[in-house]
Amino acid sequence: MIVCVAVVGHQNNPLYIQSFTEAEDALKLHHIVHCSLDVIDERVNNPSKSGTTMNEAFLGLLYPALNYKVYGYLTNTKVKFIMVTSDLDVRDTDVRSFFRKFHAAYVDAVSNPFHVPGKKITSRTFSESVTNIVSSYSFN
C-alpha cells in the first residue's frame, strides 16, 4: 500500500506532499521523504558509485526504512518524485508504471497557466488524480 507521495522541486523545496495514513504517521513519513533527498542527491552526483545510469528517470529503491520502502524518480527538470510504500515485496515494473502516471498528472498540473513554477501545487484536480492513482495501486 502506498502511504505517502511527494513532489520536490529542483532546489529541494517541497511542492506537494500527501500521506495516506493516520495523522500521527504523517510527520514520520515527511521525515522519511526528507531523508530520501540525500540519497537522491548522492545518486545523481555520483552515478558510478550507485550503479544506476542517469539516462533513466526511475531511480529505483532509494532505501528501505523500518516498515517502509522508499522509491524515487527524477524528471528532466530535476523535480523529484518520491513514493513511500508499506509493502515490502514490490515489483519494479509496478513502481515504474505508478511513476509514469504520477508524472503525467504532475505535467497536467504545472501546465495550468495559473500555476507559478516552483510554488506549491494547490490544485484540487491534481490532488484528486493523485488519490485515484494511489488507490489503483495496491501492490499485493
The other form holds:
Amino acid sequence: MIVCVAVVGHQNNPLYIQSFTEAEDALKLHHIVHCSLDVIDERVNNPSKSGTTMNEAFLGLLYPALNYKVYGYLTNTKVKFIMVTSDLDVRDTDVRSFFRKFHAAYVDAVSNPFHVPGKKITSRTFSESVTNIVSSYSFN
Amino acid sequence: MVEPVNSSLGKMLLEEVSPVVMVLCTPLVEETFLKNGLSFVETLKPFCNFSNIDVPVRTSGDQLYRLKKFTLRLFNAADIRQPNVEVAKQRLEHVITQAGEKVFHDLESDPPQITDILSNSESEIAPTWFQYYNKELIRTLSFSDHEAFDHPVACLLVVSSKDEDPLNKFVDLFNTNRLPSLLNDGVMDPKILKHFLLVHDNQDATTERLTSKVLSEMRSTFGNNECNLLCTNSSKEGNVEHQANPWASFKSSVPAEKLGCALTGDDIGEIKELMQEFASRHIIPYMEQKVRDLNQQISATRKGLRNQIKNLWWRKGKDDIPDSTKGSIYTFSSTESQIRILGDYAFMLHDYELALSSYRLISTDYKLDKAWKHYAGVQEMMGLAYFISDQSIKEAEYCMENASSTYMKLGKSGFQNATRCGLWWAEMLKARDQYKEAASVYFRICGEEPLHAAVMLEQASYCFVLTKPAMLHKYGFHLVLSGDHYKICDQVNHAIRTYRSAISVYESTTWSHIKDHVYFHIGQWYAIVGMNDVAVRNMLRVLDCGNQSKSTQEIFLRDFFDIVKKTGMKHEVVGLRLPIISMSSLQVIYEDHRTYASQASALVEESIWQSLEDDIIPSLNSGKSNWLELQSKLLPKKYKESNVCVVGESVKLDMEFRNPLLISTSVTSVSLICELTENSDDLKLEKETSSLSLGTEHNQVTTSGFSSFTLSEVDFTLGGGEKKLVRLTVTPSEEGILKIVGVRWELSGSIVGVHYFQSVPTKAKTNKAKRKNKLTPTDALKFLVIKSLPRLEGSVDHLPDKLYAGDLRYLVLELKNNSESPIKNLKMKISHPRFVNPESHEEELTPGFPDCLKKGPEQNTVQRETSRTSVFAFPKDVSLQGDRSLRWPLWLRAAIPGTISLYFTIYYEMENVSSIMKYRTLRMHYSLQVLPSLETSFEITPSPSRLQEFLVRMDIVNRANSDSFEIHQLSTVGCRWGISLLQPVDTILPSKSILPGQGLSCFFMIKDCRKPGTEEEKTTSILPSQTDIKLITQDDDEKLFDIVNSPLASFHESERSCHGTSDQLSPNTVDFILISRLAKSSNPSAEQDLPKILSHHSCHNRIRSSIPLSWSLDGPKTMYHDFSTSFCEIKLKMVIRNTSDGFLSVSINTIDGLPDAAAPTPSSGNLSGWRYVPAITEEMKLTSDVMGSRLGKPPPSMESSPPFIWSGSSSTKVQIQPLSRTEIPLQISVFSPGVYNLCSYTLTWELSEHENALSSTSSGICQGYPCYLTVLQSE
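And the form predicted in complex with the partner chain, for comparison with the form predicted on its own?
Whole complex next, starting from this chain.
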C-alpha cells in the first residue's frame, strides 16, 4: 500500500504532500520524505553510483526505512516525486508506471494557468487524480 | 587523512588495548595516599602513559623494533571483574546528566546557524562529552571472558612501611583467596609477573630506619629486581600547588588544587621514574618473552599442514559437545585461549602482523566450534589490527561488519559488545572520512534503550553534517529523533540542545509540518526547564499554523497561552503572525483640502473627483499669476511631497486582519503606533508662537491625555479563517509631522503584537493613488499636520435610495460648519445635472411638495432663465460660521433607470487661516437605484387635411415590476404647440391606472400656432392652458402642473440637451412632458417614500409621414357667379410643404375630363363626384380609414357633374428645399353652377439627398385630395 506521495520543488520546498494512512503519522511521513531529499541529491550528484542512466527520471529505491520503502523520481524541471510504500516486495516496473501516471497528473495540474510555479499545488482535481492513481496501485 | 595510529581510534586503542596491571595494596598504603585526596591507583594513573618510552622489542621475528607509545592500565584487584550492568548504566546516565547541566547555560542563546555548523570541524560540532561517554561505554565491557587483552599482565603488590611484618603482608596479598574470581576460576592465567613495592610516608619520620631494613629483607626474599621503594608525601605541610595538575583530568569531582597537595615535585618525579622502570624493565620484557614462548608453542602444535589436518579432525569430534557450555570451554590453558593471548599480547606490543596471524588462526577454530562470541571478538580485533596497521580497508570493514552482526545474532547478551564494536567501527570509518557509513553504524547500534539510542542518534546526526556534501535533511531528522529519545528519559536539556540544532535545518524551509513540531516542542521544553521567555519566543513561530488540524491548533494555542501566563508579563512581539495583517489591504483615508461627507465618498476613485472638480478648483499648475503662486512659494517643497492633514481631524487607516487558524481568536486593543514630531523651525511661517526652536521632540505613543494625538482602539473576534477589515484612526491635536509607524494589538489579553509598516516593501495602496505613485509607503504614512481649519459637513436629506424613473423629489442639502471661522465662496458641482438641480434661492417651499409645482391662481408666465452652467455657485452673501447650518433646496429627478452614482462636490474657501490650504472641497457621494417606470413614445403624423394640425399617437408602457401608475397630465413644451384631446379622457383610460406591463395608446391633436406665413420665430402667444391637457377625471379641482416655472422646465432642458445630438433647433419638433403618479392603492406599506409625481420627457419628436410632402389646395369654398355672362374662372393656390430632410422636386399634373375616370384615393373609397359634404369636424379627420368605415356607402352622387377644366398650365414642376414650402397658383374654369370636387390632379414627387442630384432616393405619385367647391348662380 502506498502510504505517502509527495511533490517537492527544485529548492526542496514541498509542493504537495499527501499521506494515505489513517493513523496520525503525518509527521513521520513528512520526515521520511524530507530525509529522502538527501538521498536524491546524492543520487543526482553522483549518477555513476546509482547505476541508473543519466537521462532517466526514475531514481529507484532511495532507501529502505524501518517499515517503508521510499522511491524517487526526478522530472526535467528538477521537481522531485517521492513515494513511500509499506509494501516491502515491490517490482520496479510497477513503481515506474506509477510515477509515469503521477507525472502526467502533475503536468496537468501545473498546466493550469492559475497555478503559480513554485507554489503549493492546491488543485482539487490533482489530489483526486492522485488518490485514484494511488488506490489503483497496491503492488501485491 | 590522518595516520591510523594518530586517529582518535588509534589513540583510543592505545589506551584501551593495553596491558593491565593488577594492584594489590594494604589499607595503610591507601591511607597514606588519601592524604592527597587520591587513592593509590589514582596517584599512579597519570604516569602510566608513556609517549616516548623507546624500548626495543623483538617478538616472533628476528627484527628488532622500538616501542614509542605505551600505556599501562592499573586496576585494583577488586575491580578486576565484569562490571555490574545496572551500576554501569547508572554511571552512564550520570555522565549524560552531568553534561546536560553543563550545557544548560548555553540554551538561552540563539540556535546556531546552519552555515556555522557546516564550517566547523568535527571536534567543534560534536559535544566533547561524547568521547567520555563512549569510553565509559566501552569500559562497561572490560574483563569479558572471551577476550584476553584485559587479562592482567602483571601484579603490583604494595605494602606500607608502617605495616607490621611487611614481608608476610606481601605473601598475604597474593593469597589466592583474595584474588579476583576471574583468576581463580581459570579464565585468566594466575601465573603472572609480580612486582613488590614498599611505600614510605615521609611525613611519618619514625619509620625511616625500619623502612630500609624492610627493603633489604624484601630484596633478599623476592629478588633484587622485583622490589622497589616509593617514598612519598615529602611535603610536611601538605599544601603544594601544582601548576599543571596531572590528576585534574582524571578526577573532576574534587577541586583540582587539592589533589596531590602533599606531593612535591620530587615525589612526582619518583613516581614517574618508578612507573617508567616498571613498564620498560619488567612488563615489556615479560610480555616479549611470553609472546615468544607462546609463538613457539603454537608453531609446534598448530602450524604446518599436519597440525592443521589434525586440528580439523579433532574439532570434528568435538561437534557433539553442546553449545551451551561455550562460555567456559576455553580455559586460559586451552590452545585456543593461548592463541588469543598471543594475539592480544602481540597487539599490545604493536606487532600487528603477528596479532593478525594469530587471530586468523583462532577465528576459524572458533567458527568451527560455533563459539560465536569468541569468534566475533576475534573478528573485531582483526578489524582493528587491519585498521591500525593501515592494511586493507575492505578487510577491516568486513571484519567489523562480521563481528557486529555476529554479536547482534547473540541477542541481548551480545548487544553491548555489538555497541562497542560499532563505536570502534564508526571511529574507523570516521578516520577514513566515510561519515555517512559511520552514521549508519551509529544508527545500527541504537538499541532499544532510549538514552543510549539518543546518544547514538545524535552522534549519527553529526556524521551527516560531516559528510561531503553535508546531508542536512538527515542531520535534522536524526537530531529530532535523538531529541525525542532524550525527552523520553527526561534529559530535557539535551532534548532542547538537539532540537535547537535541528531548528537551524528547518528554519528556512517551507516544511511547515515539521517546523511547527520542532518549534512547538522546543517551546514546551524550554517551559519545563523554566526559561519561559525563550519558550514564548519559540512558540511564537507556530502560531501561524493554519495548515495544521484544528485540534493541533488548539493544543498549540493553549500551551502557548499557558506559558505566556507563566511568564507573568505582557510580551511585546514584533511581527506576531496572529492575526495576519494583509498589507495590500492597507488604505489610508485622510482629509487635506479634500474632505469627505461619508465613508462611501472617501472610497470613490480620486480621478472621478478630480474630473468633477476640474473647473472649480484653482489649478496649482496654472501659469497664471494669481494668489496661488504666492502660496506655492510659501509652501516648502518638502511639504508638497508629503500629505497634509489638519489638527483635530482624524486620519483613518483601513487594514485587513486575517485569522490563519481554524479556531476563533479574540484580538483586543488594536491601535496604531504613531509618532508626532514637532518641527518648530520649519513651521515658523505660520506658527509664530513657537519661534524658539526646540529641536525635534519625539512623542512616542501613549494613551495618556498629554499625548499630542489620540488613537482609537478596536476590539474584535476573528472566527476560524475569517478576514475582517478594521478601521483605525489617529487624531493629531498638535501641529507637526505625524508618522504612522505601525499597529499593535493584544492577543487574548496576554500578548502584544506589533507590526511595523516600514518593514513591508511597497504596496501601500491608498485611494490617493495618483499622488502616491512617486511616494514610498513610508512617505504615504507621513503627514504634515497643520493648524485646525473649518471643515464643512454636508448631507442631502431624505435622499431615497430606490426610486422610479421620472420620479421628481424635493430634497434639502444641509451644510454645516462647526468651526468659528467663516467660509465663503461656495460652489457646487454635481456629476449628473440631469438628475439634480439646485434651486436658485435659499427658501423653504411654502405650499409643500408637490403642490408648489401646480399652477397658482395668478399666472406667472415669466420664463425661467435657463442658463445651464455645470457649476452652481452659491450666492456671494452665503457664508457659514459657527453652528449655523445652511439648508439649500435641491430638485432630484430620476432621469434614466439604472444604478446611478451621484457625486456632489462643494468647494469653499476659508478666510485668513492657513497659507498651506486656502480652500477645501467637500465631496459627497450617493448612489441611487432607479427602477424603470412608464415609457412613452410619440408618433406624430400630419393631419391629412390641415397643414397646421398634426395627429399624435402616444404609446405608454408600464415597465415597472409591481406598481401601477396613473397619468395625470400631458403637456407640450414651449408656446408653439397647442394640444387638444381627440377622445374623452374616460375612453382613453377606463381603468384609470396603468398596471405593470400594460401598454396603452392614445391620440391627440396638436396644432402649430405659429403664423404660417412667417418663418421667423415670432410666435403668437397662445394661452398657456392650451399646451396642457388633464388626463385625469375624478379630481376636477386638481390643478395642472406648471411646466414652465417649475423645476420641470429646467429638467426638461437637460433632457433636451441630452437627447439632441446636434443642437440644431429644428423648428418642427415637439417636446412632450407626461406627468404621472403612482396609483394610490398600489403600495400602501412604504408610505413615506412614495413618489409624489413622476415626469416623463420626450423630446425632439419629429412629424412623421409616409410621403415626404404635404399639400393643401386653398381657395374659396363658395363662389357666386353670373354664368350668363361668362364662365367662371377661379384662382386656387396649392401650398406644398416638404416635410423631409431631402430636396424634393414635385410636378403637378392636372387631369381634365371626367372625374369619374380619375382613380380616387383607394383608401377613401369612391368619394369622387358630387356629394353631401358634412361639416368638417376634428373627429372626421382622425384617420382616413376611420372615415372610410363610417362612410362605407357614399352619398348618392349627382347624375352628372358639371365639368370644369384646369385652366392654368397642365404641368408644373417645382423644387422645394428641405423643410420648407412653396406656393403654386392654379386656376380652374367652371361653366355652370354646382359642387365640384377638385381632386383630379396628381403630384409626382422625387426625393433626393442633394440639390440637382440626378439620382433620386425615392419617388412616388400622390392623388389629389377631395376638395369641394360650390359655385352658385349669382342673382
